[in-house]
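Next up is one chain by itself, shown in structure tokens, the form predicted alone.
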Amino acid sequence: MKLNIIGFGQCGGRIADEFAALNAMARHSRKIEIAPCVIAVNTDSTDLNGLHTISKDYRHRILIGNRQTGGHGVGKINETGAQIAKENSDKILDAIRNEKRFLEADAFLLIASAAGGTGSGSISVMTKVLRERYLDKPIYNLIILPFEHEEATEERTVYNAATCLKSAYNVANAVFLVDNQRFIKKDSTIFQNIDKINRMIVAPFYDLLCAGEEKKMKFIGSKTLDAGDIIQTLKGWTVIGYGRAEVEKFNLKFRKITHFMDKSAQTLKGIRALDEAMSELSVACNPADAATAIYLLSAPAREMNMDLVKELGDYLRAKAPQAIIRNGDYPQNRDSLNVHLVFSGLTNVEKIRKYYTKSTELIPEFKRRQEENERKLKTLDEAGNSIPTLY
């Protein structure tokens, strides 16, 4: 599957870079591509610098509202941040229009932080507009959700975090959550937290997308997960992870399994991978409610058999019984047995519900300090009407 990535603000920018990153290995290991185009859009020119791999022009860099911000962003008001996209979505769509090899993407995936102000206020808005324009593409969105320590000390984020998720689920055809806290590493440094964690966010998409590509043919799987069955999957709120269980690398290729405690051991290597990747779900989530899924088995091929096919997949449908479940398998010459996890179409997810109901707590309080505010101060200047002014 081919995907056109656009990242917005500071958190999407730096995303969207690394699937950038993602597609140079894809291109350069697997001579495949899967992100023809690759766009970071904001407000802030500090942050565009600060992009590795995405092209330096200003068409794959594009600075926006900058007679409004003087390209230093918007503050964490989101609702600035919404009206700037609305003004520039043409220079958006013009920067797209202007891209090659956008029209081999299959679907379009747009990235943000729940928490700021330009990803936060532009990214359904822009969804919007696409949605709109490509009617034939389907729009995704990978929401990123604030930590812990952001939501505690900092209420704007939480109101911006509310407000952003239910315009994107108004507009999305699926939206990936992302919630950082469940990444972070107590022991690193800010820089090193973030670094690892958006790469760990991309981890999932590689194989993924990379299966339905494939033009060698000792690596296109016997059930080949593709571009339509990922497309039938998404639908509204969805999370993905992978897991991942180390396989002897210097096996005799053409080894065949007669022992009982080696197929054992064969098949507990797919389940602990698929537990794993159960346990690292970008979101924490009840299996159970989602209405579709999808797992991609990636090893060597001879690591992969029906009976390990059909063990991930009696115990997946164990965990999400109502889900309809589609699988493929994509053997790489590799060290390790791999499994991507997606679970979409939830329907309670409750870290968007908390979001919710404290966001519907704090519209009052925050109206309620406005007018203390404008009242205090207007008992200042009263406190000041005899006294003269210098002008």
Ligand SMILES: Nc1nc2c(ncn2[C@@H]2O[C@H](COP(=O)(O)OP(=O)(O)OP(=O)(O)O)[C@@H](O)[C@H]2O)c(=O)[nH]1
Contents of the next structure:
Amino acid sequence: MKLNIIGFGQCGGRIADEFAALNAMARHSRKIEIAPCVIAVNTDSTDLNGLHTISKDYRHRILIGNRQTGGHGVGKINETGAQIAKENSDKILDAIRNEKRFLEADAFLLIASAAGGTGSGSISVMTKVLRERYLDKPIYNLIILPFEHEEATEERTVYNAATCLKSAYNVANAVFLVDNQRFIKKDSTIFQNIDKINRMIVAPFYDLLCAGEEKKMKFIGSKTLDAGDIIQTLKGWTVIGYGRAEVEKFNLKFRKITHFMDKSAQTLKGIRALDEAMSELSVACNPADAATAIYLLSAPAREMNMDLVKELGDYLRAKAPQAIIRNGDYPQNRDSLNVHLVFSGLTNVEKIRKYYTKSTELIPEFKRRQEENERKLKTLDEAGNSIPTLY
Ligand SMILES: Nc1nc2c(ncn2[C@@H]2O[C@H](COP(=O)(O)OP(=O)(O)OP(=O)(O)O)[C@@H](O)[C@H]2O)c(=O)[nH]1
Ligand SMILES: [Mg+2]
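Output block for the form predicted together with this ligand, input the form predicted alone:
Following is the full complex, with the preceding chain placed first.
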């Protein structure tokens, strides 16, 4: 599957840049393309300058709102981010149209953080514009949720997240959710290393996107997962995860698995990788709330067989009884067995419910504070009524 990728704001731009690196890796090592067009959009010129892989020209790193922000971002006011995106949507559309290969892609993936200003405000605006323009291509969003400490110290973070998520859900075909905090739970030192988090965010997409684009016969599975399967699966709130289990090196080349003990060990490994994928989903959720699911098994060809695929399917069916489950296999020369997992059409995500509830409480509080500030300022002004001015 090929995606046109547009990152908004600092977070969106950096993750789009990781997708550009992933595409370079796919081209180099697999001779296939998964992201023919990658663009970063920002109100902050320093952030655009800090990207590594996205082309440096003005049509791939697009600075918007320069007049309003002087190239310094919108400082977490996502209404301003949305307004600037509306005013500049033609500039972004022009850049997309100018990229000849964008028509090759099966869908768009727009990326931003929920908590910032530029990305949070512009992602839904541009999703709507693209959806009205490109009726045949689904538009997906990938939205990064803030760290817990950001939610605890800054109310605007929660409010931005709620407005961004609600708007994105209304206009996008599907919204992938990624919770920054999940990565800290995995590795407490990672907070220092945002690039590492970004690499972990994009990693589960790699095989999923490559599987359907593969040209070499030996890497084509018995059931290929292609763009059609993925498009059929993705709708509404979506989470993604991936898990891996090591496979013995000597199994890689020489031995076919026939012994019953080996066979059961192989099944266990598959289940372990699937369990890991489920516990490491990008946002905590209950698989029982999913309307659709995909799992992709990628491993050395001799480590995969229909029994294993079926076992994994049965296991998943028990966890997500309501879901329509699609699957595929992707033979790869490597020393691990990997399961990629997507749950979509989720009918409940606790984290989103929390943002909505907290923000609903915050709205009257924001209004009260604004009125109080205006009142205080007015009384201060009145106190100086009889003082002459010097200009
Ligand atoms: N995973 C990840 N999160 C990031 C990254 N950069 C920022 N964030 C998170 O994104 C939120 C802040 O949003 P930014 O993307 O910096 O904001 P912006 O869209 O540039 O908007 P303004 O700077 O306010 O104009 C916070 O929750 C950060 O933790 C990144 O590279 N990776
Ligand atoms: Mg910024």
